[in-house]
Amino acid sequence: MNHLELPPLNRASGIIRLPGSKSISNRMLLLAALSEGRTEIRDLLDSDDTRVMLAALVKVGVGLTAIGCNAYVIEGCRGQLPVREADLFMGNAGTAIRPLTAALALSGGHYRLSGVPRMHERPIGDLVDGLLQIGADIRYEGNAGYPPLSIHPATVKLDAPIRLRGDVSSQFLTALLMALPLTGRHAVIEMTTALISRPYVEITLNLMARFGVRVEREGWERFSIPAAQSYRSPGVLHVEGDASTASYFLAAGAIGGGPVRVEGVGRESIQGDVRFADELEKLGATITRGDTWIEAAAPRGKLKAFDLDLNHIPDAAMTLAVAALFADGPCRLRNIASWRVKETDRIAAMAAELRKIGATVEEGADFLAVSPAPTFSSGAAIDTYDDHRMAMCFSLAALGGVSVTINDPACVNKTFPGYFDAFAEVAAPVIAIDGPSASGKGTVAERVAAAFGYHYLDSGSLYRLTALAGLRAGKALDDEAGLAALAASLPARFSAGRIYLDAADVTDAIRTEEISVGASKVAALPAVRAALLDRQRAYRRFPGLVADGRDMASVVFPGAVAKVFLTASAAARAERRYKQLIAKGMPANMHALLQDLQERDARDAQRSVAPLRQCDDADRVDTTEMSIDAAVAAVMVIAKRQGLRSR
């Protein structure tokens, strides 16, 4: 079985741009397909579940055109699907199979819907019962109440309200609400039991309104769709960030110090799972909100023990089950019966895996009680049950300072294929080494990275590559806009200790004095630094990173676990550079080198953006009288003092 070992983690901070919401993405796709007109959807989630929906829409004849990164144009079919017979494989995507079942049942065609084995264990009987009440012809091909299904043409009657249970899944109500406008007639749905996961129904009603269909409701018991309504394209739509996914990063900030900011959801979000931040606040976390972002930081001390009704945020509530490991007492999650019929039986699965971490767990039909252990069990191998949320939730356990192995980490592809890379961007330990040119930081950083088994970033090479690319393109080194454009799309590649620009090996070319001076000049340009910022942060990966440069600790990785300012006298640095050049057979002049270094120091220290300086929380290491071995040893001591472990 494939697995991912997360190292012991003790801090989390940074900024994450969230992927698009799965719930919004699949709803928008179906509504756009059923509407009149052309709809452009931007920021669509790229995941297994959305690919299932896209593939199904193509099979039933909907026109889809990819127009760029996570953006599509959908040609609406005015409620009349062009292909009237198709066999559709729906994987394990509940947000795809349920609304499609209802829409296809009212389309007058012959369709078959199936999925992976787990999908054939997930109930759909209440939705089918609701559709049978109005004359739809849907037949079970296996066990009654579960997929696979076959759908046949039928005459639909809406002379009485559809009576529907609401205590199993809100997706059944969503499916009916989205499909019934296809009849053009007045339709009524009455709930026979209390409706769970109401915020997800609010998303449905909001999106239907954007496509021109109004739903009247009496509380959460009765929903009416007036006659003579049809879907009309609103033109261009943007999918907001996934609020359920935000929960993992907000919890990381609350557990690992923070702050961690998620961008893409905030006060203006239409998703109920943004209320996870409210629940986290009750546990003592510091929460700050903007219109399109939320930020979380840890309380002083542990999170507070809790006893919460979490019916309103069933998916995000799973994150609180792992957060309970970090609480100051026993915790209870209530009214979560819907967990039993998700991608796996999440109550049973969560209980089993929490026990591996050392917690005492009691599970019931609709609750989970978690008593954290004084110390975590290290090396726990977490089974994920082909459930993306299990994998993402338990990544947080490593913030307890223990190693955690995630089995089948690829299951996150269902909603967030890049999850572990994103988690590393806020949680993978970073040793940031800053200092002036020729202070030895590159050699030291590379050797420290090898000692810890971490990745290594020579940030200066990116500026050198930008200078080299600029000169080769005939650009002046003060052409800020032109150089920033080059930096943003720099065709750089690092392999086996060599550096490539396009296919050319430029390892030696970027080390000439001309390029060294040029790199210092382009690094002073704000637009160039901005263009390279995200690129540098992307080097942060598990098990950790050692990064050297001028602003690693102050700007690029301000939350670095260990910060070092490596320096030496200008004379000592000039002598080192002189010896390096002579050893390579290159001409060198000591006086000129010293003057260049002093000018570069002044330029780096005086630039308006990210000037070279020692951070207040950085340790200073003066290597003037040190050998490389001694400098490496000094940095290792600083890193280990912060709890990092070498190989």
Given for the second form:
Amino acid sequence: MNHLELPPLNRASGIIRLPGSKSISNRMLLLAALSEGRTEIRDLLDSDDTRVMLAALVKVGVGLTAIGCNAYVIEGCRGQLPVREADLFMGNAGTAIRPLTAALALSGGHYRLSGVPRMHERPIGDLVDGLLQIGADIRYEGNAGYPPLSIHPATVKLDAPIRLRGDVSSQFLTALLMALPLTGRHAVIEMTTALISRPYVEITLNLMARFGVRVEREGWERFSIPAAQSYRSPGVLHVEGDASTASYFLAAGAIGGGPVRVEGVGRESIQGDVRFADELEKLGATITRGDTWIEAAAPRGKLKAFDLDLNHIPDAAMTLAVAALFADGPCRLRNIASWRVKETDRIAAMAAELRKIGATVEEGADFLAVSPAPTFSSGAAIDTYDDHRMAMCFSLAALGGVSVTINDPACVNKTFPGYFDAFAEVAAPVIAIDGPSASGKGTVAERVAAAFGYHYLDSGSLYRLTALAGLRAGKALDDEAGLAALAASLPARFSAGRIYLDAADVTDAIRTEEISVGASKVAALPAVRAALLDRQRAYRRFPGLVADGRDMASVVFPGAVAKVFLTASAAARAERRYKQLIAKGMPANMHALLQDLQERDARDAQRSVAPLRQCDDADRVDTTEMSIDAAVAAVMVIAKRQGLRSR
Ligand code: DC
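Having seen the form predicted alone, please provide the structure of the form predicted together with 2'-deoxycytidine-5'-monophosphate (DC).
Shown next: the complete complex, the earlier chain at its head.
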């Protein structure tokens, strides 16, 4: 089986732009399909579960056009699905099969819905019972109460309230609520048990309202949809970031120092799982909120032990089960029975895997009690049960300073295909080496990277490439907007020690004195620096990164585990550059080199954005009198002092 080995980690900090919310994406897609008019949905989640919904809508004849960057235009069918007979594969996407079952049952066609084997073990009986009460024709093809299902045309009667259970999954209520306006008649749903996961129903009501349908709610017991309402497109909609996915990054900040900021959800969010941040706060984490972002940082010492009712955030609650490993005492997660019928039996799965890390775990029908171990077991191989959340949760265990192997890591594709790259962007260790040009930092950084088995980023080369591309495109080196646009889409590639711009090998072309001077000029332009920021951060990958430049420690990777300021006297640096150029057979003049270097130092140090300076928390290494070997050894000592291990 495919697996991913995460290295021992001890810190997390950084910023993550969240992928779109799964719950909102799939609801919006269905409502847009059923409504009158054309809807543009932006920032849709790109994942297995949304692809299941998209494919199903296409199969029933809904007009759908991808317009790039996770945006789609959907031609609403005014409640009349064009294709009246279809066999639909639902994978393991609960947020697709439940609402589609209800919508198709009221659509007057012949449909079949099936999924992966686990989907055929996930209950849908309460929803089908609700639909049968109003005359729908739905038949079980296998076990009663479970998919696969076949659906046939039927005459719907709505003279009595629909009586529905709400204690297995709130998605059954969501499905009925979204489908009933298709009848155009007054409909009432009465809950026969307490409703779980209520915040998800709030998302449903919120989105239905945006599509012009009002639901009257009496507590959480009775829902009524007034007659003569139908869905109308609101035009352009944005999907907010996924609040359940945010939980892994916020927990990483709360465990690994932080701050970790997630962008895409905040105070304004309509998702219940944003309340995960409130729970983290109860554990002692420092939480800061903006309208569209949330940030988490660790408390002094460990997280506080907790005993919490987590019924309102069933998905994000899984993240707390792993956070419990980092608490100062036994923890209890209560009222989580719905975990048993999710992608896997999550209570059993969580218990089994937490034990592999060394925790003592007691599992009950609807609770989990986790006593953290004094030390984490190293090298645990975590099974993920085809459950994206198991994989994402257990990546956090590596922050206990132990290596963790995640089996079948691709299961994260269900909601976040880029999860491990994003996790690396906040958790992979970084050694930041800054300093003036010709201080030897490039050579030292490369050798340190090799010794640790880490990736290497020569950030100066990005400024050099921008200068080269700018000059080749005939741009003036003070054309800030033009150069920033070039920097943002630089077709640069680093491969086997060579540097390419498109297909051209420019390794030597970017090292000329003309480009050195040009790079220093473009590097002083704030828009160019901003354009290169995300690109540099994307180099932060497992098992770790050594990055050299001028602002690695101060701006690009402020949370770097080790920060080194590598410097040497201007005379020593000019002499090194002189020898390098002569060795390459290039013309060189010692006096001119020294002067150039001093001018460049001044420009790098005096510019308004990200000037060259030693950070307060960086170690200074002066290489004026040092050999390369000695400089490498000095940096290795600094990195190892921070707990990093070389190969
Ligand atoms: O490290 P180098 O000489 O290859 O860098 C080329 C130019 O880019 C230099 O003038 C400084 C600038 N630079 C920067 O401003 N910030 C970085 N992180 C790296 C380089």
